[in-house]
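As a starting point, one isolated chain is supplied in structure tokens, in the form predicted on its own.
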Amino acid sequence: MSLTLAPTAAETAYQGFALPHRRQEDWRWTDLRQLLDQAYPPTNGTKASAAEIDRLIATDALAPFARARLVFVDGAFDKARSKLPATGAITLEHLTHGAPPSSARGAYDDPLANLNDRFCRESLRLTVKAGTAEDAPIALVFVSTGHEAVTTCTRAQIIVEKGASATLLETHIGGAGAYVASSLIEASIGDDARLDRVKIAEDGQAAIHLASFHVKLGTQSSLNDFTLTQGAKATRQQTFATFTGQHSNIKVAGAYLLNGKQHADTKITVDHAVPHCTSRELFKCVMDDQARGIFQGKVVVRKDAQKTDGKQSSNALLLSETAEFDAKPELEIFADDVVCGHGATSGSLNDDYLFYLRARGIPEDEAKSLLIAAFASEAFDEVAHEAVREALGELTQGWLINRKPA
């Protein structure tokens, strides 16, 4: 006998959209039915002043490195604050009625993408033309002002054509109010093409950040993807990556910097649908106070995907006795000539390392900060852009300064 659950206030505001809950295996640690504890209707414009919007945008740590910038404010594309690409090598389409799912979506059942489909009012389609090498990054800045308990839905389609390369800097920032930020990125990487993506999730401390990234790779293509998560009350981020051409590779890395009662859940599915492809996943998660981090990584190797090389690793650093980390690594292998593996660890700061630093005259708090920064920076090493790596290190230092001594 099936059990019918009464709609929550949020589901009523979402016009009956059924939210995932803990009875579903992929959502056992992040129950949106309970997490969305009030109505968050889709936003209808912004009530923030121009000065407030500019103040939020000014906090974007990646802004100095971008040649072009595309800004969304409370779900609406802000052309006045955007700086469009200057050359014809990149084309931009602004779709005012959303967009149908792209071919990058695949057949995955993704409730977050379905929610975004229903309520997203505007989207961008960014195309990097064939043969273009765009070394200067392109920034996507998503601003939620947090004036009301609403849901802001943003969406972008990224198309990197054959032989092209691009770097995307994606930042999510927000005000102090309670809101839901729904983000959907769909990317198609053509043959012999490359996409580097760096994301910072830094929504307001009362916000809920829900994000999906769907990507398909062609032949001899590559994706280098990194996410730093340090904002929002609760975060659920998903990556669905599919190899459609041989001799391609994916690197997915990330870091958590969480404290208080923050909750962050990352789910990654890498689908090796063809032979001779390589995937790597590396996550370094730092939790303090009563924070909780979750990593769910799944590598699927199809029957004909011989010579697959897939590995994933998640490491957690728990800075208090009340912090928590849950890991669920999965390998689903149907081929027999593969090299696949996974590993997950969690623990506290190494006492021997701490003693070594203190024995050389370094104060205890400073020694702990050095060890925490070194732990997180292992994930930063996956970022190709040197200046961006340095900016990530500065964000880590800022987090450590604001963190109370353990």
The other form holds:
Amino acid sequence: MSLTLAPTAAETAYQGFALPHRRQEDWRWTDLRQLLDQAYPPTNGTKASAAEIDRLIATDALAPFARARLVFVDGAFDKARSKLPATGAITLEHLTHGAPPSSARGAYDDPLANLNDRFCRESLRLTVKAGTAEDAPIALVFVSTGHEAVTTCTRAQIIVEKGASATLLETHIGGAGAYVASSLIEASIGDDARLDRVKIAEDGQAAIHLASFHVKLGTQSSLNDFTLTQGAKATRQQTFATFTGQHSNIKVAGAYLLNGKQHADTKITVDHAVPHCTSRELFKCVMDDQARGIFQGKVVVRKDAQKTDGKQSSNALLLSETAEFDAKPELEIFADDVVCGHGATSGSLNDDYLFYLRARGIPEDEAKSLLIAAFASEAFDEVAHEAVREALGELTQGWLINRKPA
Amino acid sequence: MLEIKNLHASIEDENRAILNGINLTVNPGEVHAIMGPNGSGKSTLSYILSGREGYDVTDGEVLYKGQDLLEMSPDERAAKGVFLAFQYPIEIPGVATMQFLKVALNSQRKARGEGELSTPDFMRLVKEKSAALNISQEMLKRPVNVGFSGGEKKRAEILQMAVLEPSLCILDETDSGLDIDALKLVAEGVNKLRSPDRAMIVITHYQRLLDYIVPDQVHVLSKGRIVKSGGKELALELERNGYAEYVGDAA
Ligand SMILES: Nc1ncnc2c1ncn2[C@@H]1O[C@H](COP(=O)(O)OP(=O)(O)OP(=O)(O)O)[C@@H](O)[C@H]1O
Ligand SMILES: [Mg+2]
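Return the form predicted in complex with its partner chain of this protein as a structure block, the form predicted on its own having already been given.
Okay, now the whole complex, with that chain kicking things off.
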């Protein structure tokens, strides 16, 4: 189908790579042929000044919590600005000769991963050694200066070996200029292992954020994943999670704080390939002005995956008449002894709540802010790291303060 | 303190009259009880006094401390001392009780030009007031009213009242759903707030509450109108004879 379409400027810059567009079912709300409105040639490395880069890095809300911090600037690993993990539990490899797909990548055809494969020049591989518990979070900081209208491709591979546990913090920040940030994270969680991941998507206001997260889980393992989507003009982020061992657990939570004409589309696929696994998805999406949020959650239960327990829910809070939310929950169930469910709600602020707060003397704007923060915080509750959870609350407060009419 | 003059009100968009000419004057220091059959308009009156949307005031006026109450926003009324203990307190998920109380108290103080209370002072205040009402610290850790039993919700309303120290307290069936011990605690809490510069409107179906909170006047509301007023003995008479006599009058 895409063959019949004349290549766009971006597709030409991508050497003929065909961008997904709205006539493809998964992409009906996010048409990359339209969104990538200029060439955005792929590059690696920055032309921004040191001061500009430092100024952007300083805005990383998760900086205080990480023991090791790995910084990328415009697609290139910036060792000087990074703080490498002390040797021991974690090994870090910097791969500079292309970036081979990891085994975490499922059989899914993921155009965003394909694009990243094609143009990513370097990547990091982090291995958390078997049996070690890394209590202090490891941070990945992806900075895009927006100095030029380019595409930067970054990727990291996380391997949590048998019996190990780790917390990964991931921040995406950027300057005001237009750019495309392509991010790929591939994670393998071994048997009896655990990975907590907290991602903050705060790219610049003219940015297009394209991200994929591929993760495989072994036996009796767990993934606790959270994403706050707040930045960028347009975001498409995808999670592909596959259970390969029994008695494992996935939680994927997220919150949107969108305003203006922001667009955010999250697509999550959880593949119950084996029996006795549990998955939970919870997204709390706040949209103001003409912002548009989309949540596509898909739970696949394979033929043998009996005793699967899979639930997903998305709740949208629309703060203006022109804000929009679309939810597309999908269940593909081939086993018969399973508990699966989904729920999607969408509505405005509850008038009864608002009146109760105001009747106690809380002014209208503040009452609204309290209720918006309360709504989003339900998703933050899934984050285990207390200080990080509080930082998410503060980011929400910052967003609310900007929202208030001066 | 409060002067309600010929108040007529209907439900917005429904054109259905609920209050049909209420006249009521409450002076500082007084406690007024309002009784009346289900659906007679007691809660509607309390909502209109506290500023809830969804009603059209078609005639009459309400003066509070000499000012036009109906012109004020709900938060403005609260800051000026109007408090409604709701008949059905709602649960607000995600809003922590302590944070809610603190924001409410400090918003009111700010609106009145008083300084904000520090966190330790605030904690001390809530601790003292909640102990008196037998409200556990565990309850205070939950979001506003979430998971509270019916009686716990009513006690929590009185805790809010004790912390906010309003001038005009409107209690809408605060006694319904309370066990005997809780009823005494709540009544004690209310009586503690009785003072020469504070007034109360106590809406109830049961004479029993008025044994604890002794009213200066009792009013019977029927079909949106006060059809009978009297002293505390009127409540006893209603308990014996019911509303039949007065309901007929109002028709
Ligand atoms: N939002 C509304 N829409 C339609 N009718 C309403 C609404 N609110 C109140 N009413 C009606 O107004 C009348 C008065 O209701 P109100 O709740 O004030 O009664 P009440 O005296 O408090 O009764 P109760 O003793 O049962 O609490 C009732 O007939 C009720 O059905
Ligand atoms: Mg009532």
